[in-house]
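The chain below stands alone and is given as C-alpha cells, in the form predicted alone.
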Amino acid sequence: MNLAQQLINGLVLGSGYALIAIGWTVLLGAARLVNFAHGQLYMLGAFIAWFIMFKLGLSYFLSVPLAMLALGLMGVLLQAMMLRLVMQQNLTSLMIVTLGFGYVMQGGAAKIFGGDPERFISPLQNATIRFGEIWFTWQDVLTLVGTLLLFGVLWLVLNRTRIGAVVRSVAEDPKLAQLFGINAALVYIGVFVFECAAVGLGAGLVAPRTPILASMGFDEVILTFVVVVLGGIGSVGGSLLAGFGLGMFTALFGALVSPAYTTAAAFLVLLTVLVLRPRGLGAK
C-alpha cells in the first residue's frame, strides 16, 4: 500500500464529504431541522449540471453554478410549501415531507432522466498531476479549494457579520428573535436555500468521479449523516473536521480491509465518538 497516495485520496474523499455535508450542518445548526431529501437534491444537482452541459452545450464552469441556482430556486419553492411546519417546528411532519419530497425527486429523475447512468465529465477530472508515484488530478484540487474557500466563508459570515449573528438568534430561539424584530420565515428560507445551493456546488464538483443515476443518493445521506454527527450538530468547523477525518479513515480502511465494509466501519467509529464525546468532535 502506498500510504501517501491513500492519505491524499483521504483528503480529496474527506474534502468531498465535507462539502456535500455543509449545508445539511448549517440548516440543523441554524433551524433545528433534518433534511431527507438532501441525498436526492445531490443527485437532481448532478443531473441538472450534466444535462445543462451536455444537452445545452454549455461549459462544465457555466454548468455547476446554474446548477447551484436551480437548486437554490427549488430550495425556496420546497421551503415555501413547509414554511408553517417550519415556523410550527413540527419535526415528526417535516421528516416525512422532506423524505416524501426526496423520493418524488427521485421519481421524477428517474422519470426525466431515465435509468441508466451517464457520465457527468469535468475536463479537470482527466487533467492529472503526478509526483513520483503520487497522483491526483485538477479536480481533485478544484474541489478542495472550493471545499475550504466555502467553509472559510461561511465562517466568517456566520461568526463576524450581522447576517451571522440574526441566523444564530434564531436558532437559539425564534419565537423571542421575531420579538426583537427579526424576520425567522425569511432566515429558514434563506437557510435552506444555502442548503440546496451548497448540495448543488458539492454535486458539480464532487459527481464527476462516478456515473450519476436516479437512485443514488441514499449513500450521500448516509455519509452526510456521520459528518454531521461527528462534527456536532450546527458546527461548521467541526463538519470541516469530520469530513476530512472520515475520508482518511474511508481511504486507509478500504486499503487495508475491504472497500465493501466501510460504510459498516464509519458507523463504528461513530458510535465510539458519540460514547466519548456525545455532542461530537466540534462541540465545546
Contents of the next structure:
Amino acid sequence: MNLAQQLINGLVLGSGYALIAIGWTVLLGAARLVNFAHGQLYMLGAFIAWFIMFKLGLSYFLSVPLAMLALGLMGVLLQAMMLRLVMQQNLTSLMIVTLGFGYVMQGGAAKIFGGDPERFISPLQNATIRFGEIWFTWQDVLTLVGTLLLFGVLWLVLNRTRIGAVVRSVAEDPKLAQLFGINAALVYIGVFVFECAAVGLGAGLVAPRTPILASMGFDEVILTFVVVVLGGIGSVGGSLLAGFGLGMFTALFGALVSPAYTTAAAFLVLLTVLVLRPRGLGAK
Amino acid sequence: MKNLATPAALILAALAYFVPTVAGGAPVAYAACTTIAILAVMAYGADLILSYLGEVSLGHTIFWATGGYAASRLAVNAGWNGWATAGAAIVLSMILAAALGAATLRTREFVFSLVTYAAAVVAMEVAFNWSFLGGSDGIVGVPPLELTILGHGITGSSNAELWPIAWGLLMLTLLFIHRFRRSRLGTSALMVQMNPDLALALGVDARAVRFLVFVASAPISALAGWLYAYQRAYVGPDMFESYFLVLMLTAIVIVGRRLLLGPLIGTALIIVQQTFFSIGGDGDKIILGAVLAAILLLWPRGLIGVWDVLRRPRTTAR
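Alongside the form predicted alone that was just displayed, please also present the structure of the form predicted together with the partner chain.
So here's everything in the complex, that chain up top.
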C-alpha cells in the first residue's frame, strides 16, 4: 500500500462526501428537516446530467448546472407540498413523507431512464496527473476545489450576510423570527432548494466515478448520514471536517482491512460516537 | 357493548380464516392471503414503535431478516424443526433489539431514525458478505415448515397449507398488540410520547419504557420473517430492501396510526394492489411511495381522518 496515494484518495473521497452532505447539513440546521429522499436526489441529479450530456448532446460543463437547475425546481415543488408539515414541525411525518418521495423517484427514474446501469463519463475523468507513483484525475481536482469553494461561499453567506442572518434566525426560533417579519416559509423553501441544487452539484462532480443506477440512492448516500451527524447538526465547518475524516477512514480502512465492510465500519464509528455523544461530535 | 367485543372479535377472526376460500380457493388467493398475513405481522413490529412510541424505526428490516435467516440457516444446516427455529428467531431478534435499543437509548427523532437505518445497512452488509449466512446468494432450499401442534403434525409446503399457520400467527400478533395497548407498558409508552412531563411526574422511566417496547417489537417482525423464509424456501440480503421498509411504514399510516387493525388493512390494500392490479415493479414503487407521501400530506391521521372530515359537518351542527 502506498500511504501517500491512500491519503490523496481519502482527500478526494472526503471532498465528495462533504459535497453530497452539505445540502442536508444546511437543511437539518435551518429547518430541522431530515430528507430521506436525499440519496434519490443524488441519483436523479446524476441521471439528469447524464441524459443532458449523452442524449441531448450538450457538454459536461453545461449538463451539471442544468441538472442543478432541474433539481432546484423540483425542490420548490417538493417543499411546497411539505410546507404545511414543515410549518407544524411535524418531523416524524416529514421523515416518512421524504422516504415516500424517494421511493417514487426510484421507481420513476427506473421507468424513465431504464433499469440498466449507465456510465456518466466526465471528460476530466481520463485526464490524469502523476507525481511518481501517485496519481489523480482532473475530475478529482475539480471535486476538491468545487467543494472547498462551495463551503467557503456558504460559510460567508451564512455568517456574513443579511440572508445568512435570516436563515440562522429561523433555525434558532421560527416563531420568533416570524414575529420580526421574516417569512419562515420562504426560508424553508430556499433552504430546501439549496439542498437539492447542492446534491445536484455533488452528483455532477462525484457520480462520474462509478456506474449510475436508478436503485443506487439508498446505498450511495448512506455515508451522508455519517457526515451530517458526526459533523454536528447544521454545522458547515463540522461537516467539511467530518467529510474529510470519513474519506480518510474509508480509504485507509478499505486498503488496510477490508473494502467490503467499509460502510459497516463507518457506521460502527457513528454508533459509537452517538452512544457517547447523542447529539454528534460538533454539538456544544 | 363491551361484553360483545370478545365474541365479535372471535367471529371476525374465524371469518378471516375463510377469506381465501371465499375468494375462490385458487392458489393465487392463498398466496395473496398468506403474504398479507406475513407482511402484516412484519408491519405490526414497526407499528409498536411508530404508533405507541411515536418514533420512526428504520431498523425493523433487521429483525424481519433475523427471523428469516434464523429459520433457513437452522432448518437447512442443522435440521431444526419449526418450533425450534421460531424460538431461535425470537431469542436472536430480542438480543439484537436489546443491543440496538441500548445503543439508541439516548437518541430521539431523526437521530434515532438515522441510527436504526444505519444499523440496518450494517446488518445488510454483514449478511451480504458473510458466507455463514450465504453471502450475496442467500440460503436456498429451505425445507417445508413442519410444526407439531397437540400431537398433530402440520406441514406447510404450499401456500394453502401455510395459510392456517400464517392466520394463526396473525391472530396471535393481534392478540398481543391488543393486550399491549391495555398493558402498563403500552399506556406508559403512549404517555411518554404524548405527554413526557406527565410521565416524568408520575415516575415513569421513559428510557426503560422505550427500551422495553423496542425489544418487545422485534420478535413480532422476526416471526413474520421466519414464516416468510418457509413460504419462499429462500432467504437472501433482499430481505433488507427498502421495499419492506416502505411497505411497513405505508401499511401503518395508510389507515391511521394507533388502530388495532390499521396495519393489517393497510397491508391488505397494498398487496391486493400489487398482486391483482400491478402496473409493473417500478410503477408499483411509484404507487407505494406516492400513497405513503400523499396520506401524510393530505390526511396526516390516515384514511380514518377522511372519515372524520366527512363526519364533521354533523358534529359541528349539533
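In this text the structure is predicted, and so the values were computed from the model without any measurement. Positions refer to the first chain, counted from 1. Here, rigid core means the biggest group of C-alpha atoms that superpose within 1.5 Å across both forms.
Engineer: If we fit on the core, is the Cα of Ala260 displaced 2 Å or more between the two forms?
Structural biologist: No: Ala260 shifts by under 2 Å between the two forms.
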